[in-house]
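Let's start with one chain on its own, the form predicted alone, as structure tokens.
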Amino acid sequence: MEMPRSLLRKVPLVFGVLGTAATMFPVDSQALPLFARQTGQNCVACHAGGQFPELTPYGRAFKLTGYTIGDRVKVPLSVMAYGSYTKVSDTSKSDNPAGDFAKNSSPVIGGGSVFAGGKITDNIGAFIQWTYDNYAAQDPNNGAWHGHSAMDNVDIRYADRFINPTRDFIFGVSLNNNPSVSDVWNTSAAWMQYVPGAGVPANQFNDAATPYPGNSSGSNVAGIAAYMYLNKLLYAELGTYRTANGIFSPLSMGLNNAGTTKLQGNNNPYWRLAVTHEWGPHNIMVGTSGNIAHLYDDPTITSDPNSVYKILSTGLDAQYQYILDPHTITAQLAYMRQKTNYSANTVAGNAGLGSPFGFVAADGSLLADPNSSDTTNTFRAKLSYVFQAKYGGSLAYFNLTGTTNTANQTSGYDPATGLITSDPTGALGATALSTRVNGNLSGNPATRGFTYEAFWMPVQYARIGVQYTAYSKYNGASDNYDGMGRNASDNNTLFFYVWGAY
């Protein structure tokens, strides 16, 4: 439900009070979230420069040993909440700005998460996240917003460590619901994007919505992965995933049948290999990962084997950290190639169709049939710096390229009028309507740009930040990407956030 205007007017005041009050607490105070209470450590022990969730070598060891370091806490719970403000550069090139950019230039209380877990036994521990989005859905009739909660990340582990003068060997097994959520580096698909944002249309172009490396299956699936870490040098992990149903249904709790990812069988493997090295205040990792997923065109219909499509993801990544008080520097690189082979039903259904939206080329000729397979390449690079675990900033670059496919074309020339028009009133009698704002005239996914960020952590469990995301290419073009005058730079977005955990 939409917040009352009186409450909205108070949100900036709340942000200001939080920032002022936070300066009264020393940065080296005892950490409050669950794992800090368990270990008795300051947040900067586990998180690089205190910027959660990026891990230090100690934080990686804590996770790899099954979240079992320290003593069990009486109430193994933590909470996280966030609020934000978004401003998109240009909202004028839209048939419905109030709908396409809802909550633009308005502060919102986005939602939050409840965390449970930590040490269960000397060898078993867990990380469980349940997340609530205050703007998960909007009523099409009256415009009222509705919140929704569901299971987010789950990682339940058994782990053991064997140490002698010549060997340091960690072995473990993880039951989780998201390939790479078990990873301990923030270049992995599950962790590289971590600043939360509400699911409002105004946020459709902020940094969280830019291209990130992703695994093939997505989240809310069920998998078991075995891993090992030898002499702080070699990390290897191998697992396989399936639909989170039956006894695994808690891993997708909160999602309805249509919203649950459906995988064919149990043969949906995930693998990870990394080489690491630590020396003095420095540590570095170079790795590779991959995932194969067999998914259904319609998750509610899983009886037809001809409706299964396959996604193969293969990636390379690297991370460097320098951690020596008062400085923390992190550099990250990640590349992911995804190849999608469409189902037999999709390929047969597209034969002879050209564009499924009925568009034609500029000269009136038919478009090529949709592809039977597509490939995308996603590259991200990020450099961040934190001073005194309090002041920081980052610069991120993203670049998505891929094959051109008429199935991706949501804007084009109407065969009846020869025009590109969204024609919301039907005045032109158009038969093929183009999409403004998110439309794609080229059928190519290419998207490129930078995100600039500055943040302040007045206390170790709170973060106030601002991001500016600037696009030089969107949906395959720099200018007029939707065919109706919208340019990539029109999507440039200012995003202010307040994020805290307890």
Contents of the next structure:
Amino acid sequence: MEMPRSLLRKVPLVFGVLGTAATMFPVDSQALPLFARQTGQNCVACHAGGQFPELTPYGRAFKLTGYTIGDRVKVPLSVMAYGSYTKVSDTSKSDNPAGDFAKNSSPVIGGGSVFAGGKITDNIGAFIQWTYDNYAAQDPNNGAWHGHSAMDNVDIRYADRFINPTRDFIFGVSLNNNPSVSDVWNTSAAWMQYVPGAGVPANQFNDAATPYPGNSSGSNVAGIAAYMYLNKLLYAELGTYRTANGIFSPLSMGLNNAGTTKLQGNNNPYWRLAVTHEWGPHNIMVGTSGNIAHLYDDPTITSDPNSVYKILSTGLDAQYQYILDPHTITAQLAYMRQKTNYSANTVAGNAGLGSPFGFVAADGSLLADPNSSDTTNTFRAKLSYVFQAKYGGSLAYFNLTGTTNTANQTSGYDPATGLITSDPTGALGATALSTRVNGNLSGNPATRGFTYEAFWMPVQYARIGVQYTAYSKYNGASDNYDGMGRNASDNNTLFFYVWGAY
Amino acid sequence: MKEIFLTLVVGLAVAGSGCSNIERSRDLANPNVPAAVTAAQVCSNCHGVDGNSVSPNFPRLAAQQSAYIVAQLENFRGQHRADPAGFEYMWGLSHHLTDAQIKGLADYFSRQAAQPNAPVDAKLVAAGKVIYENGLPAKEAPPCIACHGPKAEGLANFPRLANQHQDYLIKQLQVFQRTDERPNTPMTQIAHLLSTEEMKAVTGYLQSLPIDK
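For comparison with the form predicted alone, would you give the structure of this protein in the form predicted in complex with the partner chain?
Below, the chain from earlier opens the complete complex, with every other chain and molecule after it.
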């Protein structure tokens, strides 16, 4: 037991060295991203219409067989970087536009990732993504931004395949850090949202910030999942997750204790079932997935069982692809229901409280206590088209609905003044301050809208795109959702991005 | 649970120390991997394990002439065949194949039984049959049958065209016609004589040919 432990302790070190090396070695223009180097193939072989990360049937087979097709490459690394420019429709209905919409209308170099992995043996391969966010944190005193890097997606797998003309059986085991990162369809929680953008306030309404189906625990946890794919018809996967600490800490590397998701025990299951079919240039998948996470209210205090809340996510998804050069058409549907049961401590603390922020109803009476559980339903549909793996466009619809909860109500009537006010200067002596821009007056999370996108891939490793996200509902209302006059459509956002990989 | 995790990690570490799995390897740089293994583990992903690919993006290889497959794989390996689909998919995969592996792959797929392909509009098929059997005398285009055989079954370096995907065949004819990406073949001249309509007809006929036992 001693050897693997000490070996694993060196993983962060090795990774750091690799990461530094990758940024120091000049990358010539002939170099190819990692997997392309390994198979010698063009990106379109595995990515539908060249749009990373959506996989083609062949790309799915490549991943399901453990990233082991091809030749082992000598320097198993690749890098990607992105920049963006954002414009939010209305920045005037805010107490502090410079803060609420920081980096609006100014180009930002968002950050990037280093990828490592690929084929390790005939049965083992890996996909490891280490990501740097140039705008990870802001100094509260001088407003300066600080970058931060941390482990992003990790999927290390063992796979084998028994195939002959009458039977095709792939099975494998994945050690990963994010439920569904092991999945090969792009309607899964880990893979549906992919256009990168810096974590700056101006991006709080761009497409990446709109409701996407998620999983219960989020990333930076540790799990193992076993999967099988039979006769290109039936896919099944079952796994369980725990906190990524101890020997699993490399899976949450770069995050401090408070930033690491803390799961209670090892019984946080993930499951996935999908039926697939291919005919001519068409292929379709219809599936279901879900997971349960038991999470600590405060990641730094994991001793109190009464501080554990539980999220159950259950989803349905479907993906259709038509791939026949020069056309690629993809239709995606995803629905995810998430039920959150708050911890015993939270429920007890809420009893008789009314609004946890101290708001009252319009008539001055106490608001209802926060819910002991909440449910949200996220629906997302997307249609995309790519021509010649160069020019593409997509249209996406998102609709989040959910239970109303006074704990969501971040704007409301002040008990002292009977007014809705954010009163940033405290001139009114308010005791309950509503938040502008992000405020939620209704306590309902409902958010709905469309994203229109056009993109261009001048070469296979670069993509330039523009997204326009238009809201018809935000935080439960179309108009005046924050109680201070901000409408859902004020959040409409134009987002340009440039993205390259080597 | 912790034990399971540990066992897995240790297992991965041990396995990572270099054991290979020749009977089910997807390694394309190991000369010891038998051709039948590569065919099933790698080629099958696009061409089908029995050579009857589902997607028209990828040619069917079932019952294809062994000599023709050898020639094409050598062209890919030597980067002499540069049509986009060819280099995007095949250059890398064929890069380290040995002559023996290439021969083995060709034999594997040539031995597979061809399956019928999707039907094509009857009028188009009838027009295509005329072109296939008689060529286009007005333009001095030779009959395809002369080289590709009475049942389009091919012979040695003349490829089998029967039951091949129409879309794939049209794209190849366009490559011959418009580019020099598949050089040094009589097809360059022949394809220049075909209109798009004629290409559609003759390839429609070829896709819909019944299986000849």
